[in-house]
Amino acid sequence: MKNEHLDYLFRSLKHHPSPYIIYDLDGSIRWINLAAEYIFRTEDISEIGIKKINLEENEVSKDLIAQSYSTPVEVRLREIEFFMKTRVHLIPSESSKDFMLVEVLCNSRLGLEALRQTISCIEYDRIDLAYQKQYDLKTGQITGVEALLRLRDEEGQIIPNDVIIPEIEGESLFSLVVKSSLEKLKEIFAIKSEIGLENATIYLNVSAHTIMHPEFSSIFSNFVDEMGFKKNEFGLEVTETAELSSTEQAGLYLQRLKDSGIKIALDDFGAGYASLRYVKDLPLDVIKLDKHFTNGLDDQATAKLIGFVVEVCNSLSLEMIGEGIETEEQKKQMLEIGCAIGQGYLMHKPEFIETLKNQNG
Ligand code: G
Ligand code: MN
């Protein structure tokens, strides 16, 4: 490729909606486009680097036609490092050295925004957890606590999870959010017994994406080892997504986590990808019934369905947690149907650790 062609390439990619990075085979970054500047917030190109890209076939073809590969690429941004999904185009050049055009895979404006927000939350530690207690509906005892991820924007406002998480949870970058959440969780484990939670399981929400990502399973088992947890002191609430549909694989991953002492709950059961097959095939300890069922308790058919889930849980020795209990009437009905554990605004609204501490201290 001649220099004038290169200029043309720069000009045409400058405003492209996907982030592009031009990377010399000698290891330096030559150029990035506006979308890349946008997600990385770089003022100077030296703030960003790429670890060596190893392509299976790094021989440039003689015909001078660019070759491309889908590969994760390790990016260094100021103090942090993470992998990104990319398509790398190896571009042969006639005049100077060959170079690589690295396209960060990002399929929408929302995705771009989610990347930017997540990177910024990781860099500036705007990752927090809110906690919501779970109760034995008969005795009022606290059986568990759900840790809910709360990311904040530059102004300190909470970014709704459904805006950002679905866009980002399949990214390797998300492992940094999980790692940061685990660091935060240490704070609640440290004061658990002081605030009356000694017998409660503390659950973190994870999606099937996260569980099925090889990088993650070791993050969780290392956490359990490091913290020296007793069995079921720490749990994961797994949200059903398309990934779980390979129940064989998912079962293996979950069994490994369970073997390391982690309690496994299936979250939002009955919504989305819900299937009884998951209940049959996955090594679960708990089923969390989606709040839409609780919401629809007045409806006869809904109440019957809840009763059916109760029976399933009883016969398979699974715990059942009813989500989204907002009224005394709902609590009463859930108990009558046979759902023993519940969670919802009626009993406790999610709170940050400072508030939990103050109430008990
Ligand atoms: O998907 P998952 O069940 O993890 O979602 C938990 C979300 O539900 C949290 O964001 C939490 O704030 C919210 N939530 C918890 N209790 C209630 C409730 O009683 N009613 C409603 N509408 N939402 C709730
Ligand atoms: Mn949950």
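Positions refer to the first chain, counted from 1. Since the model is a prediction, treat every value here as computed from it, not as a measurement. Here the rigid core means the biggest group of C-alpha atoms that line up within 1.5 Å when the two forms are laid on top of each other. What changes on going to the form predicted alone:
After superposition on the rigid core, displacement of the C-alpha of Leu34 between the two forms amounts to 2 Å or more. Annotation for Lys349: C-alpha shift under 2 angstroms between the two forms, rigid core superposed. When the rigid core is held fixed, the Cα atom of Ser108 travels 2 angstroms or more between the two forms.
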Second form
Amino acid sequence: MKNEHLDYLFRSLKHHPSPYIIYDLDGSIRWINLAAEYIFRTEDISEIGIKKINLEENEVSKDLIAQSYSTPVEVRLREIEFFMKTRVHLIPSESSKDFMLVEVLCNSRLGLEALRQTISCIEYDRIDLAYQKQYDLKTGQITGVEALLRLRDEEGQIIPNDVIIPEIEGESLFSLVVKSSLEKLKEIFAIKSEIGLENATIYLNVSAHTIMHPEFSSIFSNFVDEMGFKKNEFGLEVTETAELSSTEQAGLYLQRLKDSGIKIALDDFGAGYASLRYVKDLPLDVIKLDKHFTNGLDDQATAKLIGFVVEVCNSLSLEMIGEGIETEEQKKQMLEIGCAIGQGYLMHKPEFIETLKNQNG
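Beyond the form predicted in complex with guanosine-5'-monophosphate (G), can we have the form predicted alone?
Since only the chain itself is given, any partners or molecules it might have are not part of what comes next.
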């Protein structure tokens, strides 16, 4: 393991703010830096493993020097497994075995702390979901439920999302918690009928980067098969649409999920990155209008813009959900514009599953 060029690399990366892992092509881990020791809470590399990373190329080539690619990798830490967003650098070596340098994307000490907290929540089962219902604004019928991620500290208190999420790239958090979130979702599916949600779609938030990776497509499809869902009983709300560098490729992955019976919603429509191009090119079922539009309904231009989006959704047979409805006036205005489904504090505040059970007990 010890040789001059590797020693120099180790010294250079030891105190780097991003966690680094050196991974042999045979599947073993050679070394981790201090930042990696910190987020994984270990100094013993035998406690950590990485599922074999499959390169697109059939074999390692010297032509790949200095090339890298972004991919989620599956990490084994003691008794748990989870995915992390990484950048993998392939390092062909003349004087040693070829290896990969796995960089966990993180840019600050606060980011390291957020990663450490999140991994700890996974390991000690402190991942939770709160649920917010979506309603037909005319009939009051529940049409769907959004599952909202909540992390708890060691005392069981909710860690504010604005403490964790801004410090970790959106995709990093989604990749980390997606398997734990699916396990938690099983709880609400087990009692859907008992709590009046028999015909409602249960949505989980995922980032565009997550659904673009085939590993996650398989995870979601297998979840549907395992649970025996009916079509559209389970849905994904796609966020972080800035990651959709290729709508053609995204369309293929989303279609696979849709073919599995998963309902596809585009979240935060109009909030910076989402555009009509996504509506045209992606196999969507639902458009979720960003809450900033709801807050601006008194503005005539905003109301006309929402009306235009409603017309587009109607012509393409897409559902449209208005988020952030907090007043009766906003609800009335949404109906007048033609948005039939709404979500917001006026109708329902997010609740944990025990509260939902008690309300229907």
